[in-house]
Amino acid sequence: MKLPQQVLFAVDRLQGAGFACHVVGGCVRDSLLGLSPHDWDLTTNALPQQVSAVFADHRVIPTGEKHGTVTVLIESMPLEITTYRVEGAYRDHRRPDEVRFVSEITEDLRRRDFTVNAMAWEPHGGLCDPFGGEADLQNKLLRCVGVAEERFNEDALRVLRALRFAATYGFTIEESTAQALFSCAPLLSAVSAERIQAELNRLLVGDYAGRVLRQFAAVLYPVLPELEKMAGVWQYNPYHDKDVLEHTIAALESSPPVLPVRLALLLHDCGKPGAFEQIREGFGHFPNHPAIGAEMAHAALRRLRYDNRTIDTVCRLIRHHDDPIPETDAGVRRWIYRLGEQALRWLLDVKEGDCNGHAANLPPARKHELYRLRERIDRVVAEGQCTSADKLAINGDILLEAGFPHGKAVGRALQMALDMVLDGECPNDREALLAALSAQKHLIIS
């Protein structure tokens, strides 16, 4: 492992005052995939106040000094130093009543969740690994170190950790601790909100999120009721060959990992089951199920505390995604004026994720029509067609300097100029602007 000259410099300062200490967890596991860790995080025999006490000369900050965690920061890189420790009952499957500081290093492993965070590196001994994470690694198996239901009625989160491990990194999950899951799903109701929604959100955009909501997706019941009420729900049209729970796994897997999309394709479809309606025997339809789709979703990201424009973004998308879109210049200005260039993109994102989640026999024109409409997006950016009114060749101020009079008839004015060139009935030119609303200004000022 090559580590930081940060890291090392304070590997060595603890070990000249006499202590041992490690890089821990994480950052180990994603050196030996090869990857850049985000954060790095030491644990050490020494305890808080000797870790302050070595590290005198530089900011120290006691984040967590009653658990035996300090941050210390070497040349701007925030570390976590940690004490050895094992760790009481978590009355509330979420923090430890009581933590008891150790000695030895593979007593602190122990108390760590999967094999694969319980491995340890020290630049002149090498690897620690008392539980076997070296080899899970290699075999991509996620595995609880010692009995999965102890460690999930420890820590909840834990269960979600797992999907989002499986997720990111394309982990298979052992038997027993996947077994685990499935029963210790309930205890998610302890876990707040906000970190319910920080694993979620990285599991979604996971390269192999769709093989793990195929496999787990009862274990995110308990959070999302949604999508229990999806599964099993036929859908009764030759173009779908799925459920409406596995139709929007199939939608969200082929889709960018892109949060606002995968969040969309995963609740587009949750209005489904309450609007179902009959035409024929064998036949059905469910009328208006993107609003009330919407309205669920709205209600569903407002419990896991995502922010308002998130929720705004993804409702919206829910809301539009059968919507025809016009492949004209006016009908992409005027969808770009409704959503934006942005939420449009991602709208076509949508449509395609749902498309490729029907049936084999959909028709082919239904994909051609998105990839068409994404040129004309391309186009219609790149000539700098107007799509907003700050790109209007008029404003309020030539509006006034024309006679128009002050207050709401100089918006009513530029709306109405607004219109006219989104639809294409007018160029956004500043003199045939101020021809054609003259033209009309009895009624602007009516």
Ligand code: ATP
Contents of the next structure:
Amino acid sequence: MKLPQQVLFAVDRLQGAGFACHVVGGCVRDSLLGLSPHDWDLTTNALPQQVSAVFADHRVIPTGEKHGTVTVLIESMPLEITTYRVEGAYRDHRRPDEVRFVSEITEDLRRRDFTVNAMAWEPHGGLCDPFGGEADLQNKLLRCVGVAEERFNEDALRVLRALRFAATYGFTIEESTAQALFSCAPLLSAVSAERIQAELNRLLVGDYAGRVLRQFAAVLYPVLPELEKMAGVWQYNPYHDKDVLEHTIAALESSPPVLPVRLALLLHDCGKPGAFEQIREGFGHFPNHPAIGAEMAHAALRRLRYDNRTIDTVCRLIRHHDDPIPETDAGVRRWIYRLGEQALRWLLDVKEGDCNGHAANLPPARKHELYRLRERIDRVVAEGQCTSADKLAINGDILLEAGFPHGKAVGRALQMALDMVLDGECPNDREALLAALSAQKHLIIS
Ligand code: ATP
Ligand code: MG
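Could you switch over to the form predicted in complex with adenosine-5'-triphosphate, since the one displayed so far is the form predicted alone?
The complete assembly is shown below, putting the previous chain first.
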């Protein structure tokens, strides 16, 4: 295990002062997996005041002193150092009523969620692994420390953490842990939306998100009842061979691991369950489901306390997921104007994922069109074509100079100019635009 020198320094310091100190949790797990940890947590039998005293010549932040955690800044690396502790009763499935400091590291490791997260390491004694985390890691097994149902009852967020770790690392969830996930899922209603959202995001962008959703979608139903409604909804369409939920999962897992794209795909068809209409025997469609779905997604994402920007982007991706995008420069300019370049690229990712979720007989032309559109976007952007008002060859001052009256007329003229340029009816050229606008001046000024 290769510790950054700041971490080694901190471990040495505490050990030199007569305390025990290990790196612990996620950083041990990730190191053993050959990944580089994004942060390093330390565990020690020193009390927070003792830790502060040992690092008196450093900046020490009392992050959660009550819970035993102080943050020490060592050469600008923040290190969380936490005193061995156990947690008291959990009355609300969320937070322990109290924490108590203890003297044995095994007691501290026992309160951690999964065996792969309940390992500690230090340079002299090596790995401390009382619950078989290393073997589970080798077998890619996610297993609760202790009795799964009890552990999920203490803190229901662990239910989602389990799915997140499985989706991120491709762990298989051990049988009794898996069963407890299903039986404890309703407890998720007691967990704050913020904590749920953070875990859900990481689950969705995981490399193994599809596999996890296929096996454990029902665990998410208390958090996302929209998914439950999608399950079992048959599509009665020759290009679909999966129900709406299975189609959704196949679409999501084939898409790039970008949160707005994955959120949009997760909910892109949530409007279908209420929108089915039979066209003829065995053949149906879902009129208006993108708009219905966008409304439903808006409510779902608000409930989960997503920020307005994410909500807005995801709902637009859903609303437009079935809209045709013309294969012309004018069409691409229009869509860049409407969504912005980034969101348009995401829309194509959503459309491609949607294609991938269809049956194998879907004509390949549907995807080829998307590839051509991406190339066209590249070119339209590279050529600096006008896709927004700020790229227009004229502005308000130029219009006033040309004799347009102050006031609303200028705004109307600019919008008219932009429309003409976007649609390719006039080149983005000052003289040409002024001439075209002058010809319509009576419309603009009236
Ligand atoms: P990552 O940092 O990649 O999210 P991590 O395992 O480090 O993964 P953290 O949330 O940083 O996750 O938590 C650090 C450690 O604290 C975990 O490895 C685990 O030992 C313990 N832990 C965190 N959250 C819980 C929890 N809800 N219940 C029990 N133990 C937990
Ligand atoms: Mg961590």
